[in-house]
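Consider the single chain below, provided in structure tokens and representing the form predicted on its own.
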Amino acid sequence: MTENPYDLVVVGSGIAGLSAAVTAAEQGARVLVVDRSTEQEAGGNTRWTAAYFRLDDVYEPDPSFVDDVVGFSDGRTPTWYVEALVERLPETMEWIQGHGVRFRRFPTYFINSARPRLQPIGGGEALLAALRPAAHDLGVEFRYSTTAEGLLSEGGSVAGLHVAGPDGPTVIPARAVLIASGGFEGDIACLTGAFGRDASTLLPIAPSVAGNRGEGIRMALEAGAARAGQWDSFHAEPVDPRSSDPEALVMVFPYGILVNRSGSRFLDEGRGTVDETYEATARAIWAQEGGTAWFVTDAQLDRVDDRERGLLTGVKPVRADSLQELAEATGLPATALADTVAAFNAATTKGEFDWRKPDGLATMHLDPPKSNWALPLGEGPFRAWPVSCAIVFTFGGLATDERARVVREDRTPIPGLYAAGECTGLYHGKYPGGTSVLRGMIFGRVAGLDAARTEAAFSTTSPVTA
């Protein structure tokens, strides 16, 4: 092998990759980061996210954090992983604050969820803006417009990386490689194969999605890595397909009705608060013809004081004085829409409307029902937003252990290979909000420490993701 290999080559420069690179360099390691994006576009999904953390305070998760995260998956997410995350949390938060990041408690776009969440001031971009200069100051090297294509192995251990960059194919020798290049949400063919249905109608939540094509995951699988997480699912969000804004969320769907292209309702819009139901709602919309629905409401939306916080699209709604005019403007079948609204209105009941919490204002003898916030539609102006399902990241990925080492099917680590962030499989069922950036930062740091062979105390027989 070429002399003077890097101690660590990191694939990807989002929060997981930069956390690992800076941490390893702080321990004296020689580190290289490769990223397929240009320097101006680098940062993966971290660059675009608000980066909410599921924490009560800078150093403190809610006492039910472990149970909640595991419970979201109906017990399929391994408890040891979440417990390890909590154990490493205080030290990691101290470290990121040492690099100048500051946090605040801030309300989310889930307008009928009363709990604010912790957020770095400036969102995900603030995390990158703190760690990038720190990496440069520590001597970390960067190669942009460079795509990782395969792992170099020697004697059963990872010994470097095959890449393709501006100067053509290159082999980069390294004592360790960290894969932190996100999921495979940018590869439509791979998504379609994994999900068993056409994924072409899924919208990218942000421009970064196109760059996450799964090469890092595939090269690790070719090296013998085990899979983890739910490969046929993904983190979904309801967005306005007209908008070019990243994360153009439409999170006010409980305060009206959702209809498909046929003008029919297809789910209970008020079955729970937005934070509980938005992901399942987005997936239900994806199952409709064309992968699109319309959120239809009227003047009742004005009774929702914080409605603008749940509408992150910069495109104004379609407005009309009558349902007939709304149908013409949206392309919905006028008779079907009128029949749907009439049936819905006839099924509504008397009660007190409270947008802040489930109010029990439900329909009677209607299929599908509406369990809360069921006000009749009829007071103009009518408003409508198109809503589509956006993919944020995939749930399936690589299996790792407590040291962020990639493991084989027999649960033994592949020497010299690490993974952190969204390329590692963890989630099942639905996404426990506020955990993705957090786990990328924590386990990226774990990988950087271990790859640099610090004195951090780790067990040599760690459990692994499943």
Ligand SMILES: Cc1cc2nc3c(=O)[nH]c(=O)nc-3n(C[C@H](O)[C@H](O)[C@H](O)COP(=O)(O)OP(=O)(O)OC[C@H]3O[C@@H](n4cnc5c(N)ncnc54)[C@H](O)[C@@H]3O)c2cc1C
Second form
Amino acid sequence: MTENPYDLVVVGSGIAGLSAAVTAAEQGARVLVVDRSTEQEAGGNTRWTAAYFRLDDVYEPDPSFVDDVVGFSDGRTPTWYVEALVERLPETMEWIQGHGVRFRRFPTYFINSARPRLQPIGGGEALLAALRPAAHDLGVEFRYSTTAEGLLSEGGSVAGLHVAGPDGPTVIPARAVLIASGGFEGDIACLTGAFGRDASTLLPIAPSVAGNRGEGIRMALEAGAARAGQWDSFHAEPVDPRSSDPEALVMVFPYGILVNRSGSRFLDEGRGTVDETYEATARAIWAQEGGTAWFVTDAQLDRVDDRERGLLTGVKPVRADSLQELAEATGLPATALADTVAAFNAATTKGEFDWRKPDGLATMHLDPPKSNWALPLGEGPFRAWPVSCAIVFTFGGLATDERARVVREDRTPIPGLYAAGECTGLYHGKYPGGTSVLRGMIFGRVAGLDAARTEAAFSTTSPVTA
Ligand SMILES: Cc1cc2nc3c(=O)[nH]c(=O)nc-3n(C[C@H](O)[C@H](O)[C@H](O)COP(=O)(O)OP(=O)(O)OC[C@H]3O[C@@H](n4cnc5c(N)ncnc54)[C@H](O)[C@@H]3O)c2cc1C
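For comparison with the form predicted on its own, produce the structure of the form predicted together with this ligand.
The complete assembly is shown below, putting the previous chain first.
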């Protein structure tokens, strides 16, 4: 047996990796964290997220939590996993607050939605800023600019990690390894293979996306891990492609129309609240030619008091006094755009416009329809934002059990191997917003606790993700 200087080697220093590292070290474990990024850039997607939590209370989620999260997947996301989040929430929130993080309700960019969102003050960066010094104080070692490339196996157990660092390739023996290296959203070839279509027109939601290339997932699959989550899908958001800012969202799309490069509408822009529809809207935009569309609106947008909250892009819209001028400025075909708007306007009906909630102001005899907020377009100034689909993270990943152990197809754990966060497959269909950071923290902590217990990684089976 190789000598083990570490009880746990963690791959990745986002919320999942740091939660595990700090938790294991608090139990007395010797822990090493490796991250491919430099110390300044490490933290993955966690570093860039506002980190909304789908909670209205720090210790207890809305009663709809389990039904929503499982329901969004049409029952494919395992109930035990979501129930475990609820069960472990109070203890985990107590723990993170013990490290100085404070939570508050902030107004979100979902301007017409009532679903709860809680946020750590300072977002994901605040979570990292709390956990990194805690890890250092507990003696956790960090190796930055060090990329995990493969697992070291001994007698059927994971016994360490192959890495490539500033001094070249090396092997780090360890009693257990935790994969917390995010999804494969940064690997275009892999995305194209998984989605069955060209992924090069997807925009990264933040710079961190490029660093999550799926090596952690691949090395576990090579060691016999089973897959979980929907491998041909991902969390998508509608963004302004002109902006170089992270998360340059355009979340006001229900208050106007979306047209593709041919000047045609292609979906019901008002079929639900922004929170309910933004992801599917982004994916529908990706399906259009060039993976892009234009959001076209007029003076009606000024009736939406909180519109600025739904516009995270800092780039000004294209403005024009007439549709003809707007077509010239955007490059949209003028006649097609005029026809689309005329057909849309002819299908609008009378009623009370209320931007705060689905108002039932719907079109009649129009395909695709618009089910709410269907005011006719005609009063300048006209405004248009280009909108593209950004990828946030992939849905497909590793199957794990309730102790965060990576499992094989027969549901038995691979001894010595854990996974938490984005690299574990969970979501199907529609992403239940405000759950990714939360689950990374909770199951990172589960992994840290389990890995710190001697021999814990080497026994029995329990429920698994699929
Ligand atoms: C702009 C933005 C907004 C978001 N908004 C929300 C939100 O409001 N609420 C929410 O719940 N979620 C949100 N998310 C998603 C959420 O932030 C992530 O899913 C979550 O933080 C992932 O945590 P993680 O620890 O699994 O991975 P990450 O935080 O991505 O960390 C992965 C780490 O692994 C490292 N790494 C990758 N590969 C290797 C390798 N081979 N070797 C060594 N290191 C490696 C990376 O450098 C990185 O530091 C958002 C994401 C973004 C980018």
